[in-house]
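Take a look at this one chain, the form predicted alone, written out in structure tokens.
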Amino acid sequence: MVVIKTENLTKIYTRFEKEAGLKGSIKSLFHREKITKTALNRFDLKIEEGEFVGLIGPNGAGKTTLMKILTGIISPTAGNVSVLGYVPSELKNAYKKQFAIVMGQKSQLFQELSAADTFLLLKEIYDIPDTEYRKSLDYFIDLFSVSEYLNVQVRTLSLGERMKMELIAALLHNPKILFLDEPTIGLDAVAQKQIRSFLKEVNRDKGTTILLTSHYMDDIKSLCKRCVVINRGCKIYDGSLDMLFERYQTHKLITVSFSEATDYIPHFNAVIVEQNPFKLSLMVHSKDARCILTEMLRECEISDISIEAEDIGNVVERIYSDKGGILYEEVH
């Protein structure tokens, strides 16, 4: 079943541009220069109920545009948008309560209430039922192992602690649809991984449809199977990760031990990365790895190799520079 649907979606932001100073100020009272900037260009998207999707692109290309447009938070300039069967900018409240938002750069917290007080006060907003309240509340506590934490004040927690706070705060009243913007900004690489084991569980148990937008391609490919690509507005992929990253991570790095010193060059395409008389690491097109490899092994003794993926920070790079239109588009 279809939950998330959107058919040539559409936002236009104005904005008004003066010049600095007394001067300016006076100036823009008889004349104001309008600037348009399109956020979303004529945006399509279904999304499955269970899905776990990401979406990526570079900053100002639409993403947190397109969060809000799901939630209510603004309208769109233009087109159709259905969440669950409902129109988001309505804002009803039987909308409202089958849904939740995580932002990692706001809280949906009060500092100064401990996580436990903020929980109860979700209780009653969303009329969630005391047994159905314990039992989920005891459910998350025992995911997160966060019991320790449930009666400090929200601002004594550390960034770590507190999202995974905010998490259990937006799943507590058992959402169909979660909306995750940057949920892992800022979190150290022990927290990161925990935030993701969190969420693959709860995509599991409870069958909650994820949107998740972040920068740290870590997230995207540890958890979804489905990628969205958005840059400056408009939709430049949507289908399988692993299609796109077999089509855009087109390197491997080869680094070589050598059991006596050598100033072997390969006879291939390569950029040399390191090289010393023990030591070579190259930057190879996968195509040539395996003729690279053959011969190095012909020539050199060699005490040890290593085979890595080309690093995520160019495969991604390269995926937003892409001038070639919409690279691949699965039909959902």
The other form holds:
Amino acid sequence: MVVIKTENLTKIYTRFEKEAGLKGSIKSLFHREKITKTALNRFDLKIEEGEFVGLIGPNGAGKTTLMKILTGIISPTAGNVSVLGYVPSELKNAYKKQFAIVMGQKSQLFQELSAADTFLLLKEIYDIPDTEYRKSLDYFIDLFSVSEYLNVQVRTLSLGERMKMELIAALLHNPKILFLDEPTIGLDAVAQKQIRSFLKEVNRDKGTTILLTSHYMDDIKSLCKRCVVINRGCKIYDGSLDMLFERYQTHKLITVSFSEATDYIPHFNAVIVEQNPFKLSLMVHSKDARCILTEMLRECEISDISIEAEDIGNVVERIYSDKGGILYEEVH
Amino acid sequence: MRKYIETAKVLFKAQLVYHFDILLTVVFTISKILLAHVLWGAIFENQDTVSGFTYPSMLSYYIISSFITQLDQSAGTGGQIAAEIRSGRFSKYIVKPMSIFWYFTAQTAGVSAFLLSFNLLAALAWIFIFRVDFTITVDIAVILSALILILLGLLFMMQMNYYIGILAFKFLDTSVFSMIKDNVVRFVTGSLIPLALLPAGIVEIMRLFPFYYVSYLPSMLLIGKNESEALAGIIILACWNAAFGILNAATYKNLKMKYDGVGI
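Structure of the form predicted in complex with the partner chain (previous: the form predicted alone):
The next block holds the full complex; its first chain is the one shown before.
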């Protein structure tokens, strides 16, 4: 069943421009230059129930704008949007009870009180029956192992502990859809891993549809089978994450150690990443890797070889800078 | 309804976290009463009445009206709404299944309830220890009218400050509106220029504004004066509340469209 559907979704923001300096400030009192920015441009999207979809794109690509439209925080300029059969911008309470949004940089917990106090408030706001509330809370406390922090003032929690509490607060009413905007931002590697495993379990156990934006590709790679790439308000890819990497992770990093000092220069197209008489690291196109290795094995005394997939950062950069628009793969 | 009671409870609990603030609140209340005691004591030293007030009734008026004024915490809430809109944090209220106005009203009520309970304790202790001859009416109907007026008055102030707060959707900086409101309130309630100095016609017009009934009239009613104005006050405040209710709903619906939720 399709739970999120957008057609030709467009959002245009109006901004005012002001020249720098005092003169510009005084001038802006009388005349302000109006500029428009298209944050989303005829954006189509369909998400099925229970999917875990990664939404990636550079800053200002339109990811958060899409999230805000889907949750009814802002209204689209044009196009259609339907989530669970509701028009989000109508902000019906029946709809609001069926989703949750977690914004990594925004908190819904009361800083002065314990997380348990906020949970009690959310129980009433979402009309969660006592037994269901207890069951949900026990499940999440156990899953996240946070029982010892439950009655501690939120402002004294670490960022990782706070994020766990934010997620519990968002999930207490068992939403059908969870929107996650940078949930692991600022967290250390251990906390990121915990959050990821928690989200994976929620998606699997409760069948919650999750739409995730993150700048950490590790989040997307470990959680999402499907990925939507957005740039300048347009969708440039929609499909399998594996296929996306297959297409864009075009290079290999070959590192060889020589048993004696060597002054080898490859005859194929390759970028030298590191070179000294006993070691050479090359970035080569995957299709050339075999030939280069054969050549090196023939010409040099090699003591060790390692072949690694290209750094994920380079891949992301290549995806975002793609202007061809040929990658679009409609999965539905 | 339970969600708003829980909201008020959460804000009440949040106030209890800062023990030093509680102590200061109590000290502030006691010092205000002490100051009034000394000031009015000096004025009443050589006369029994001032403008129809005896010393106990004047002190009682001062204590009651200070209470009511302090109960109104809606200006802070209006400022908070504007700040949250400006920073984009207002989004967290938009996505919750509740009325945003009543949520903020409950939040304000929680803070007011905290102030009421601690100030009341401090004031009662003061009245008891120093055996202040506290003047209060025993007419149940008048007390009830005063309580209704206080509730309507607090609701009206909340509606007005909420309105100023949501103007941030359009104007971002709403401090100028707050300043205008504060000056109008001061003028209409006579704290800028004594109402007695203004022409009678203008004073009558001012009585159509709600501010007269927010703290002045209920305080007077509770000390046993101006009983004949109670009904008119309730009707006028109810009308103003209804009008602001409609205005707020229409303004929110209209201005919410301009919200970009910047910052998230």
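A quick note: this is a predicted structure, and the numbers were derived from the prediction, not measured. Residue numbers count along the first chain shown, from 1. Rigid core (definition): largest C-alpha set, two forms, superposition within 1.5 Å.
When the rigid core is held fixed, the Cα atom of Met296 travels 2 angstroms or more between these two forms. Relative to the superposed core, Ser259 undergoes a Cα shift of 2 Å or more between these two forms.
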